[in-house]
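Taking the form predicted on its own, here's one chain by itself in structure tokens.
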Amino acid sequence: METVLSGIRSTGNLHLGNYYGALRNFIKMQEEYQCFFFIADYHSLTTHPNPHEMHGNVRNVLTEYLAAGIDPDKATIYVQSDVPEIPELYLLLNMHAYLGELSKTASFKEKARKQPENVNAGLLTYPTLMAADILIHNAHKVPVGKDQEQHLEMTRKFARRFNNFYQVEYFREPAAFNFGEDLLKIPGLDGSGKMGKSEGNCVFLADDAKTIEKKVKRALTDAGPTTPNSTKPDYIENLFTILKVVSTPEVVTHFEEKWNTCDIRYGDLKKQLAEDIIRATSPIRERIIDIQNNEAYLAKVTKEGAEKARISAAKTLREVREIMGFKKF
């Protein structure tokens, strides 16, 4: 059975971009593949999060993974820092990762621009840690958004480099996994690009109805089209993109026609969009409320998940160490 791996940074609540970008497909994957889902708390350290908030953030993401439909009896779900084999493989892979290639990644350049006072080594070697996350289970496939495709390509490069340097065929070159569809990128409500917590343009899965209505109401719009069948500006196209993933085709067609005839009322569009987001997220929010206070269940899930993940991780690390020349006396 092929192995699929996916993770998400532990920087707080999950949002629509997470759900429609990948989470929704996880339910399908765990039925057909050997799946590893992990909460990437080590990755979050590049932004120096408040240590008093770390555990709560991990807890939020774990709760929402489970509420979204990940079944720990069918898949392995674990916290990254509970698997010590990952940082050791990260160390070993860093010996074959080079400054030039790491500093040229789009994510590093963007983060360095946004946080010039905190261009740390972890930020530079972020792709290597991501590669360790994937290669520790020698995964066949990885669900990624468009913004992570470069990191996945670097993982393939590191796998090839390791195999070539040590003249082995050990690591697989993992492929992007998207169920045969284009990799989906959910835009933010502010018209500035993808939906993300740091951008402040999210609808979170845990948001209640009033919060969602307020957020959608504030979404960027304009005076409306003046020419029939005109091209939508990006910030309007973003609203239609979200509409397409939460609404029925009939609703989408209705508002497309209103746009093309210059008869669209953004108030009506936002009202419908908010209603459809609420309908899509309410079942998840209800499960979040049920799970989040069940400490015994959360502890059981993470303990058993770490145990299962470490079986796979320990095997990989032992074999990698042997290939690299580390032998026990």
Second form
Amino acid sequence: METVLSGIRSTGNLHLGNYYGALRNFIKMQEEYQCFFFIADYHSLTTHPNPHEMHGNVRNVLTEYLAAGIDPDKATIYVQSDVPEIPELYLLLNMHAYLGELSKTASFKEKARKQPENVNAGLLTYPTLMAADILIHNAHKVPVGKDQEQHLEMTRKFARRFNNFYQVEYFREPAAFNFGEDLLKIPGLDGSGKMGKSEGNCVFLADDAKTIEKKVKRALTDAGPTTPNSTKPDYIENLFTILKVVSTPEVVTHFEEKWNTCDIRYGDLKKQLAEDIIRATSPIRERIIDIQNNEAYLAKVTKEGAEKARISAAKTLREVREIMGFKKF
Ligand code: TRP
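Having displayed the form predicted on its own, please output the structure of the form predicted together with tryptophan (TRP).
Okay, now the whole complex, with that chain kicking things off.
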């Protein structure tokens, strides 16, 4: 069976956009592929997070992915720092990663601009760490967004280079993966393009009903249409886009008609939208509450995940070390 690997940032709460944009595909993917999902806590160190927040961040992300439907019996879910084979492979791969190419990476240049006081070597070698994440399982496929395509391209380059240098056909060149239907893009509530992390623009999976109602109520609207069948401004179109995802076709048609006849009442639209978002997210929210303080469950999941991941990782590392000429006395 082909392996799919995805790294998950260890900061930030999941919002509707994450769920419909990627997570729902992960949940389907685990039925058809051997999936590795891991929380990239080492990667987060490049921006020097507060040590007191590290564990909580990992725990949040883990909890939310499990609550949304990542199933540890189907996929291997683990924390990056629980698998010491990854940093070891990173060290080895760094010997074949060059300053010129690393410093030209778009993400490095952007970070160097944003944090000029902290242009550390971890930031420079971020693509090597990501390559180690992927190559440690010799993964076939990696679901990545636009912003990560260059990193995946570099992973392929590192794999090719290793094979050429040591005259082996060892590493596979991982492919970008678009699973299932096209990913849905969930717009923000503030009329801006995408739902992002910023408050006010976004509904988190962990938000309670009151918070969701408040956020939807605050969404940008106007005085309403005055010409029948007119084109909707972006911020109204956005509300309809979300409605199409969380509501029934009948509900959508109802409000489309109201729009077209200029009878639309945004208060009604928002009430319905909030209600349907709450219906879609509340089972996940309930599971989040269930899981987040279940120490024993989280400990079991991460322990078993790391054990499974380390079997595949140790095999790769053993073979790589042998190829590179390491031998035991
Ligand atoms: N860099 C990815 C991001 O910012 C996270 C990540 C780390 C990752 N290692 C990975 C993604 C390996 C895919 C494969 O989203």
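What we label the rigid core is the largest C-alpha set whose atoms superpose within 1.5 Å from one form to the other. Just so it is clear, the model here is predicted, and its values are computed rather than measured. Positions refer to the first chain, counted from 1.
The two forms, fitted on the rigid core, differ between the two forms by 2 Å or more at the CA of residue 192. Superposition on the rigid core between the two forms places the CA atom of residue 299 less than 2 Å from its counterpart. Relative to the superposed core, residue 119 undergoes a Cα shift smaller than 2 Å between the two forms. Core-aligned Cα shift between the two forms at residue 259: this is 10.4 Å. Shown is the Cα shift of residue 281 between the two forms after rigid core superposition, which amounts to 3.3 Å.
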